[in-house]
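In structure tokens, one chain follows: the form predicted alone.
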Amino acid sequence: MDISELISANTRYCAVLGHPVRHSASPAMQNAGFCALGLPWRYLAFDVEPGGLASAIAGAKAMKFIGLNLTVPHKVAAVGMMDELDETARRLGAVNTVRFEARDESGVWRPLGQFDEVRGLEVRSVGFNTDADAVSRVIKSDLGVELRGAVALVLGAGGAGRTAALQLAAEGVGELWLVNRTVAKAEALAAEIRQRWLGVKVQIGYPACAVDVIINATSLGLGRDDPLPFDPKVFDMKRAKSVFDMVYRPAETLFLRVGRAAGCRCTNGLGMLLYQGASALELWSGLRAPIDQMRRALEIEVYGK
């Protein structure tokens, strides 16, 4: 039977939000994840333009939505819009999960997907970031890296850099670098690290050391005539040990395929987009995500394979 023959008056749901959305893979992922669990919820995608985004999150919550992804550019604007936050988006100061929750009968809050009525419940929003554990998850599952005490180079500090290099610094790495074509919002990150992790030794620029991860976190790739990511007179990426490139589509890079040739383990962003989507099912549902089939339904999504 097609989803869409499911929906119901008792339907419940949950939604990505975004500006530009049409791109979205998360509602494929998702309603796969729901299907396999027998959960009556479907996910749904909402272009909504910046003003709007309070206006979305307040009809979200006044709907008694099961709760919100939030993508670009809606993160970091969210985290003042949330009526409580949890200590990782608080840390990172960006929301890409938000789940809806209401007082039980003991006046103790729960996830609103526990509520069989919905009804003149009292509602409120929380705010999470799951995009931070899913680049630890991705390098330690798909590439096989113990993150404590290794080396790590991050390419961009933007908002996806900005993540990546404050999970690793939380992580333990022994020695983060940082490269960005703003060299002072690069610093800027180096000093927040070095603020709060004073174990973490920050640098700027390329290391002549080996490496156990190097992650672009630039946009350089989604373009098919992009260039690399980084400088391969300044450093040779038969240096680095394993390769992440926070791009999925198209799915091998030029930077993915300049690692392979170099003998690096490769991977892709479709890991974190489904380990970031495992964890907002895992937070509303309070059930454990079924990751094969979330990412069998990705796969297919994204590459028609």
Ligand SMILES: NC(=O)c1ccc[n+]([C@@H]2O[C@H](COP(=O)([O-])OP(=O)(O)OC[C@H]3O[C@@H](n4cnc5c(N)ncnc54)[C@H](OP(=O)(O)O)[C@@H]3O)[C@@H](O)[C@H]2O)c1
Contents of the next structure:
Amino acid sequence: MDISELISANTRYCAVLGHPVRHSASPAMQNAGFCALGLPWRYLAFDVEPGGLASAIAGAKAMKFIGLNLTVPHKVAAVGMMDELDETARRLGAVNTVRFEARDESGVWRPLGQFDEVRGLEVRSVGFNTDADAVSRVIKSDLGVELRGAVALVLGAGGAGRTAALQLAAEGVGELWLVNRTVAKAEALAAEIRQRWLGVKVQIGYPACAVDVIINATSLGLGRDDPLPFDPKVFDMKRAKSVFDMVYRPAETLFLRVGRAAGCRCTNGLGMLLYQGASALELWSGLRAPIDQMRRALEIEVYGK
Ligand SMILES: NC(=O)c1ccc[n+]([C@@H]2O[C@H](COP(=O)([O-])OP(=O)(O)OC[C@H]3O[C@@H](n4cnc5c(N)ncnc54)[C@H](OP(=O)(O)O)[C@@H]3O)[C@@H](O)[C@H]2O)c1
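Can you return the structure of this protein in the form predicted together with this ligand rather than the form predicted alone?
Okay, now the whole complex, with that chain kicking things off.
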């Protein structure tokens, strides 16, 4: 391909900002999506330190970027840096997708990606969170679990565990069990859920009954010799119907191996990465994301096949 087909003065940009960001698979996934849709857009990755986040977002806005993704450690800090917050970001207190918007001739705010001419436009940033919907989509579509009334066990109460627990509560699970190494964090999360979703029974610890889905939202599994993220002396995996590990590198963690051996339906974190990215692309472009091409690009980028 001629280099001018890759980047020219008419190319428009999106980017992920993180620290670190070198291992992000988002550029491969999003560029495959842009290419499949025939969009003259490119997706970049920038290592931005926390102290530089506000100026990086302001710079992207000034340069009329179409949108941004934010990853560790920027999702919470970005909330206070947006001109507007979508309900998804407000509910979670975290932004993973920014859409830049401009006013059209009739004064209506529209995604910047839908404007051919960007000169002289008044631009604003709108913060969204597409991680939460991605959690639901994995559990419903990939694991086939109906969330309303379900029994769920969430391991971890960091950023990803909080997102999963709040989303499961919003989906109307019947019983939500939370386990975290630092118990006080799980307790604070449980208190927040009790206050916001009166119908959800939230408890700390392991359920004695059958569980529809167990989610690993701890960082355990990223390391080759990491132990299981739950206590097998207290909880028997045979009690779980399905298992979702948010870790995707390696493709199969000890947690997933134990789940498979117990006969559970299992999935790793690649689906969550894919679905949050597909939703971001849809927010920026207004088009349906080419999910198969994006999944394929992710698999090649992450697993080399
Ligand atoms: N697939 C995806 O798209 C996706 C998206 C987001 C995150 N993730 C994955 O989800 C995991 C968590 O990410 P995060 O953003 O929530 O990180 P985080 O905010 O740093 O939280 C880390 C969580 O792991 C727990 N933890 C860490 N080391 C532990 C250990 N040795 N023993 C027991 N628990 C331990 C922490 O417990 P304490 O509270 O006690 O420290 C906390 O609950 C990571 O593996 C990340 O890659 C995947």
